[in-house]
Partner chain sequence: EKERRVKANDREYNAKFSYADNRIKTSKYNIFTFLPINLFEQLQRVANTYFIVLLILQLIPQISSLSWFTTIVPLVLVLAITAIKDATDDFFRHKSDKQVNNRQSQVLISGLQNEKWMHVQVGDIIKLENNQFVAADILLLCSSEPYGLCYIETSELDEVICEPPNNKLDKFTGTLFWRNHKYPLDNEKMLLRGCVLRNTEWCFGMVIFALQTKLMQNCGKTTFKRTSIDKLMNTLVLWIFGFLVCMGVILAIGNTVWESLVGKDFQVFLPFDDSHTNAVFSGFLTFWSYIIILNTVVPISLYVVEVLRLGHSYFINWDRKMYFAAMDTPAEARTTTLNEELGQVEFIFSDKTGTLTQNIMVFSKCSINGQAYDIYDEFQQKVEITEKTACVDFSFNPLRDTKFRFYDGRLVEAVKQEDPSVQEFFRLLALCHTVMPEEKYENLVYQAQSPDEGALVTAARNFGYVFRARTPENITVFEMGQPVTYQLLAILDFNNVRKRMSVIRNSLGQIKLYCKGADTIIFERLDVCGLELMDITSEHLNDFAGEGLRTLALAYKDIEEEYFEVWMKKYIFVSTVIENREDQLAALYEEIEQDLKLLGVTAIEDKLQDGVPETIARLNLADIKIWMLTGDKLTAINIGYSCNMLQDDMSEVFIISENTLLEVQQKLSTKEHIVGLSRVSSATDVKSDIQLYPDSVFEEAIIAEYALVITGDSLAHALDPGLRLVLLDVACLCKTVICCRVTPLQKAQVVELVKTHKKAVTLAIGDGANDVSMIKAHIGVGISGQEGMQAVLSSDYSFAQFRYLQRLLLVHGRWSYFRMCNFLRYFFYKNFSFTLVHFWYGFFCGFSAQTVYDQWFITLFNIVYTSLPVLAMGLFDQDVNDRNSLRYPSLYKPGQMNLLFNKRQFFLCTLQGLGTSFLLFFIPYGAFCVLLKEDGSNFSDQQAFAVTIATSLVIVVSVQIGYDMHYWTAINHLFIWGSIAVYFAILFAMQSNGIFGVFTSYFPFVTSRNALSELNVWLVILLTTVVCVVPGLVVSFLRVDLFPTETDKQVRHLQLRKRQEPQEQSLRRVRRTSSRRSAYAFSHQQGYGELITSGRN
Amino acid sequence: MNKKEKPEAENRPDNTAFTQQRLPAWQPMLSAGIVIPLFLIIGLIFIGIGVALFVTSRDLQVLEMDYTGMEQNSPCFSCSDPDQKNCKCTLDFNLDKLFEGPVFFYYALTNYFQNQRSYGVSKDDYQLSGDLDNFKDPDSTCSPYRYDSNNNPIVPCGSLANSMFNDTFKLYQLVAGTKKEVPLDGKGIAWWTDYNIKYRNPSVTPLKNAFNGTVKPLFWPRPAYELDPTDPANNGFINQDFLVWMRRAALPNFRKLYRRITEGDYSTGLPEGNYSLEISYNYPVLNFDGRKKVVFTNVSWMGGKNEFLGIAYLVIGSLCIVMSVVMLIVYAKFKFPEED
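Return the coordinates for this one chain only, taking the form predicted alone.
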């Protein structure tokens, strides 16, 4: 009796050069004549890039001022008292030359761990995408900022939203003894994906009606639908300052974009002269040994001021050149005849 022939496996690859690994290949034969010049060329390229990055970074202007108010001689010392409410303080500063534009205005916090896991997940993504069902029943991850003491749902809920930075700033230039307000542009400071995709307002008109039966976060002075009284389109979960805050920082010392200075008489930057920054001091940081700062800076083709990147290129490029010299010396001293 003839044995039954075994059927061919269905998953057998096609008999092609690609699937059977018969494609032509090239394997470089590295030699001293190739490796040493290669290291030298790479080193010179890296050093050139490093010099360009370092010089460009050094030319950028940065003005950083601390306004925590821990020192008695600080203009914001009285405002650092937690019993003070609606306190305002003023920082005066002078520019001895043009602060070239566009100028970016940041607020900075230290010793603030936004990357802490339980803090970072304390939000309701469905709620923040405009799902009205989660307005009435926030996700459990929002605890302890899920409901208030009267069992009313908090919108937006969670520790991340509740701790939103709420200091505000007004900048004035002192001209002939009078204050001239510097326009601060807050449009488009958040990530495009956050504004257009990740966060959405409920499809309810007016927006205020979507928040019926809910309460604002405990730390907020105003509800989400009134975050920006001057611009109705900049309210709710697509408010620019709210989006910037919800984009968590990776390190405990960070800064976040507050405004840009690009309009009117200041389109080319801040002219030399005297300035006054009026601060509405609301955000407490002393209870966790933090500090608050304001930062004015400009940018270049490589981004913001960052000397580390240029130094890193210089170090790697220098190491490549050193290694090429070492290999050249070793090759010249211990040259072996090529084997057949």
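Swap state to the form predicted in complex with its partner chain from the form predicted alone:
FYI, this one's just the chain on its own, none of its partners or other molecules.
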């Protein structure tokens, strides 16, 4: 056959690595030589981390006390009656060794559904960032805590704000029969971003004027601008306790930071001895079978006491090593014949 004249090859596809699917590529192959050592390494690293976590966590001290007052002999039993107003009760406890500082003081609630969707959305972000328009007309998501019965707007509106935890605590050390108050530091217990960005007071001075024509949330004893009578800067929406409360917990059992113990004689911790915790008991939890607790703990580089992570790392690390051994055995026994 004599070759015909080649027609112009205008339809010839481009000869590029992309069109011809010849792009240079890395073709990883999970061979035994990689997988088994990989597992071994992961296992060792995990065991290392696990041991570190576990040991650190074990050395941390936690003191958790339920003060709901369910039992008759509980000091707060009398306060658990919902009819009681301004009830106070005292919880005594004893530390038999130094509780190393800095000590953090939490309140904890159980069976409390801050993560309920309708509860969580029941707030007005604009209002909380200081938008005065939303003071007069809160967002509809706040319902039923949007207007009071006289149709006055509630500020801050919504279930979340309305249900703010309002038990207060005073801690005393009993030294030679006298009560020595342990100073509690409430500054900077909220997140920086919440304090500086998410929540803003309206730029009206005095702050009180911004709230003209509004009412306080129904459950609140005092309006938002009087949350902290001791520190005028700690009022309104940037009150630290308010901010802590407004950060919804992910799970129904949660702790929230109440105070730090960092000052004076207690900056190194709570010395051993007897203590008395004075509680003004306001917050009702019994009707939904909730519990109220106070928790004292100290923290380390890895945060608070958390056995889960340490144990999990140890377990997974050991499993990885076991698996690498299993794979090694299987590989040695059943590997492909190298030759055809």
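Positions refer to the first chain, counted from 1. Quick caveat, the model's predicted, so the values are computed rather than measured. Between two forms, the rigid core is defined as the largest C-alpha subset superposing within 1.5 Å.
Novice: Give me the C-alpha shift of A17 between the two forms, core superposed, in Å.
Specialist: Superposing on the rigid core gives a C-alpha shift of 9.5 Å for A17.
Novice: Core superposed, what is the CA shift for I329 between the two forms, in angstrom?
Specialist: I329 is displaced by 2.5 Å at its C-alpha.
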